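Presented as structure tokens, the chain that follows is alone, the form predicted on its own.
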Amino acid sequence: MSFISSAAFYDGINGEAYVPYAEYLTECFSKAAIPVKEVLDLGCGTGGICAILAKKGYDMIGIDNSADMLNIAYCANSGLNTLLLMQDMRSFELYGTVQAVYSSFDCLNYLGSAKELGKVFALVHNYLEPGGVFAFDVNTRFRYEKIFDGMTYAYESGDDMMVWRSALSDNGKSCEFWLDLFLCDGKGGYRRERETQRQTCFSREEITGAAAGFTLLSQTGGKGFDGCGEAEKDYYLFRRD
């Protein structure tokens, strides 16, 4: 679940969605049974959404297990009311409770199994106040089969380039990503780095089965603002009992 040099490409791939995603989240927060002031971002990445919500007046906590992601997030959230912690979402600890939790850009798909998903839900339940909300998106099977399987994508960030290849497993439960990064050394040359990532395809039954102590408020398709159509993403909103 770690990201190395690919952190430099994250904002270029997702950045245009930060503002509309933050607006969607504020709508989700309005569905809480309690006022929302303190918010946890699980898998905050480079902290773009954290910064927008902090500017809206929320007290933000961002958790990510990548130092490279957090280094960028520190800059994005400089001078804002955002606490950034380097922790794994499967075992995170907070100093207190929050009234809302969210996880954006299919972060939960990086969990390895339904058991790990259950651990995350249990931790969120522990730190989320009764009546608070948990919002997240996950990739659908359609996206893995039709958008990722056997495909290659290329991204540029300044003088750097990333080539992204992906393939669905034989049983259709996981998708492997191979990232080749060509990073400019500033001297006219490049160094090559490689990352391997894996995502798990979770069904609605697995997600709702993991959500002990929560009530499902809504499940909707892709919003479009992140480049994903209705069939490619599922957006879930739960409220803690």
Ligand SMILES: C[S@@+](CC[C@H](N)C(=O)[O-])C[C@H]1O[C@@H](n2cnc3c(N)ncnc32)[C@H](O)[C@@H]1O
The other form holds:
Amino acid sequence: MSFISSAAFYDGINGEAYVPYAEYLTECFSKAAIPVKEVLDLGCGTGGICAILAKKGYDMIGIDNSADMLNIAYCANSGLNTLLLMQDMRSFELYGTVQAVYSSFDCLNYLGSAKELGKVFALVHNYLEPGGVFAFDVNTRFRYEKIFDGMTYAYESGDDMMVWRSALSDNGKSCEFWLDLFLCDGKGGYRRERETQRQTCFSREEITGAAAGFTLLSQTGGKGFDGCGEAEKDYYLFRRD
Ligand SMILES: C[S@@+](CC[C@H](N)C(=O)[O-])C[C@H]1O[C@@H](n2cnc3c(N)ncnc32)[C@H](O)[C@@H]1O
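Right, and the form predicted together with this ligand of this protein, after the form predicted on its own?
All chains and molecules follow, beginning with the one already shown.
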């Protein structure tokens, strides 16, 4: 699983959603039982949402395991109060606690099993202060079956092109993504690179079952601003007990 060359396409595909997503997150932070100042972004990617929240005055920590995504995040967060760490969300370590954690754009779907999801919840519980909130979105089964399974999409970024193919596997439990990148060499030629990614489709029962020590405050459908209709995404908001 990797975000390497596709990192350069990422903001072009998702960038318009960063401002409304950050607004949604500040609403989530207002549901915490404690004031929120320090915030962890799990799977921060290119750091666009981190940067917006840092400009709003939050002390941001972004964790991601892709050097290529983090390289872009470093530029986006230059001069801002954002600490970027290259770590795996299944085993991350922080220097202290935070009052809010979020994981945007289906990062948690990149976990391989409900057991790994449980590990992430346990680590979030460890570093999140009591009364703090944990917000994230996940892709729904509908999205895997109707939007991804057997589908091909193409994206352009300047002279570069990415072809994205996806299909369900593992009896519908996982979804494989094959990304073919055609990168212009500036001399009329193209270099082809390939990435593969895999997501796990988690049920509500698996998510709430992993959330030991948290209270579920809300679960809502896609919000539109991320390009996803109500049936395509689930937005979860938990408060740490
Ligand atoms: C779809 S992108 C979302 C990026 C970002 N949250 C955003 O809102 O734009 C998923 C991100 O999760 C990261 N990721 C996937 N598995 C990870 C893991 N085990 N630990 C840390 N980061 C991970 C990827 O590198 C990628 O940057």
